[in-house]
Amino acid sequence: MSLIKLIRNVELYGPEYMGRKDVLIVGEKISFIGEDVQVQMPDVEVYDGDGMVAIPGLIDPHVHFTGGGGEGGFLTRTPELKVSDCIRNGVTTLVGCLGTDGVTRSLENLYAKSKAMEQAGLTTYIYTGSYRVPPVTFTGTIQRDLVLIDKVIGVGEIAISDHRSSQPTFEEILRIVADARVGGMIAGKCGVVNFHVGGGKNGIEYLFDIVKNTEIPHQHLYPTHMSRNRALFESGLRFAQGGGFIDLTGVQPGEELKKSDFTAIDGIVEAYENGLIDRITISSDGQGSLPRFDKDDNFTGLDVGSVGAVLYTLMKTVESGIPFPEAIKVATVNTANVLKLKGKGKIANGYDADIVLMKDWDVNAVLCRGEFMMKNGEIKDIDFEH
């Protein structure tokens, strides 16, 4: 392995035009961006990107690493991420969680997860908790889990306006934002709640109660599956105005929709035209079972979600009038603003080495913190993945 690359005559998005650049990374980091750049020394790795668009690495706030799923019986359990999948799509950098199931699905095991797939290459972080109230923590507190485990960087997915939650108090989530803001001042982590926001008709009227009625700020609060559908959405660009982010979950590649669907196409468009793109992410709640429910809420089948569903969703995106670099923007810099993930989002001097190389779409190099995962559309080897 070089440890310096040179990838040349690419059409460089940061995510915003930079035209056609060289861009230097020396180990993990981007060193240097101009054109026709020259490296004087011996061993340097030179990758031609000539046709093709180089991107940052896409940034996926809301993966069950270790599976999800359950709600139809232990048959209905989803598979294990794999780390191929994600380089595959262009991600580099996820948060993992726990979802409906906390009790055969452990922190210790996403923990573990986690840090694998770290070792094979990828950036992961994950949050403590899962669906239900109180959450299930590694050292009994929220905020001891934030201060004293590196990778949380905060709490979820907590399950609000869902018959699969349970049901918690407004005093109940505040305590949970309250606990998650003190840990992560304390360990310099965003300390963000992710809420899992179901169909259920008080939608997120507990997040704004939160940001009117206390003195915790709106970036603590980080609803997602906002475009579950329009009454949803709207009440998510109320809470973008007032200085929130929202997250959508991406639509899965393949699914047919229907002109009534509203999707996070949708809602990305919506978002676009009212000036608030830059309050939006997208997830893909990869590996989590996307169930469907009959009217009475009695489980009919379910379908797993792929990491797939973020770059699809892009290109969905920027094919419905989009700009590129805008919509790049909310699977990239917008989530780690909202993460607050210091080197990462951008393809930038000083930044983590993340970078997607496509051809219409098309992924065909992949580098996370300065190492080729992909090359020439070919994979790297990852052991423990056999």
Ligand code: FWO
Second form
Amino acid sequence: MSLIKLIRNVELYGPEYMGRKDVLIVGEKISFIGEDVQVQMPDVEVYDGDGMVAIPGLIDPHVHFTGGGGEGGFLTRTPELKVSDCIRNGVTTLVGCLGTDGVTRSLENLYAKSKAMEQAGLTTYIYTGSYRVPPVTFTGTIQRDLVLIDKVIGVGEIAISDHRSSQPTFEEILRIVADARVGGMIAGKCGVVNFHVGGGKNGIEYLFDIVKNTEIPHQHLYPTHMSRNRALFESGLRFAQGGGFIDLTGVQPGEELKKSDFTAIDGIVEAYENGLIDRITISSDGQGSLPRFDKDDNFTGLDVGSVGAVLYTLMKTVESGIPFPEAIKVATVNTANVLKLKGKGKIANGYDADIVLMKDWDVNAVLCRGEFMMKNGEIKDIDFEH
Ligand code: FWO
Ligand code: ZN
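Switch from the form predicted alone to the form predicted together with the ligand and print that structure.
Following is the full complex, with the preceding chain placed first.
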């Protein structure tokens, strides 16, 4: 296995289109991008990328690594994430979270799973907390978690405007955001609060209040599921207009869409048309439960989220007419910007060698920090993943 790899003749999107290039990788890093690169070294692994595009490894900022669900009783708990699912779908960096069930799902298990995924080759981070306020933590406080637990980059998913939330007061939410900010400053991390925004009438009013009435800047407020419905998305676009970032839950591969459904694809298109695509990210809600409730909020069934939703949504967005380099921003450089992930989200010198090679959206090869996790469509055997 060589530390020096040369990917030849790919149509390179970093995410901007950079032309037909060779990419030299040394160890975990992208080291040189050029044409007809000559390497006079023994033992260079050359991979022919002719006829393929290369994009930065996809970043998924909202994934239930250890499974979620349970909202319809024990039988509705969802299974944990498989590394092979991430590789198959070009996802190389992920942020894990707990959801509704903060009782039987633990931060310790989330941490252990994030370490396992990292040792398998992926880059992983986690949010401390779960739906509930006050949030569950490792160390007793949000600030200590951010400062002392390396994998913790923020708090989430904190539920607001949802019949499953803990009905948090504005003051409770404000304190969580304030602690995430200062904890993030001390730790040199983004310190975002990833808000689970339900379909409730107050939407993201708390977030607008924080921006308007406190010194806390937008960057710590990271609401997800913002494509849940058109009204919520429109408020999200206003939030983005004011300088915020919003995350949309991708369309699950093969999801049956009704004409009337508002989806992340519609959201990305509308954001692009308003010049706001740089403020948009998408996530999969992978392994989370995608429950269905009737008009009285009674549980009527569920699907399980797939990390494949990120790639699928990008493909559908490009099919809707959004230029390829613009569309892929929402799952690469934009997400790296929100989460302040150094070395992630771009194909550029000195960045981590997280690269996906595709032929017409079929993933052909995936490198994670310079290691091939997939070649010619074949996923490397992931230890202990049965
Ligand atoms: C969303 C995760 C929802 C879990 O609103 O929040 O339920 O803990 O596994 N899923 N609660 C799904 C919609 C965005 C479709 C979660 C779930
Ligand atoms: Zn959620």
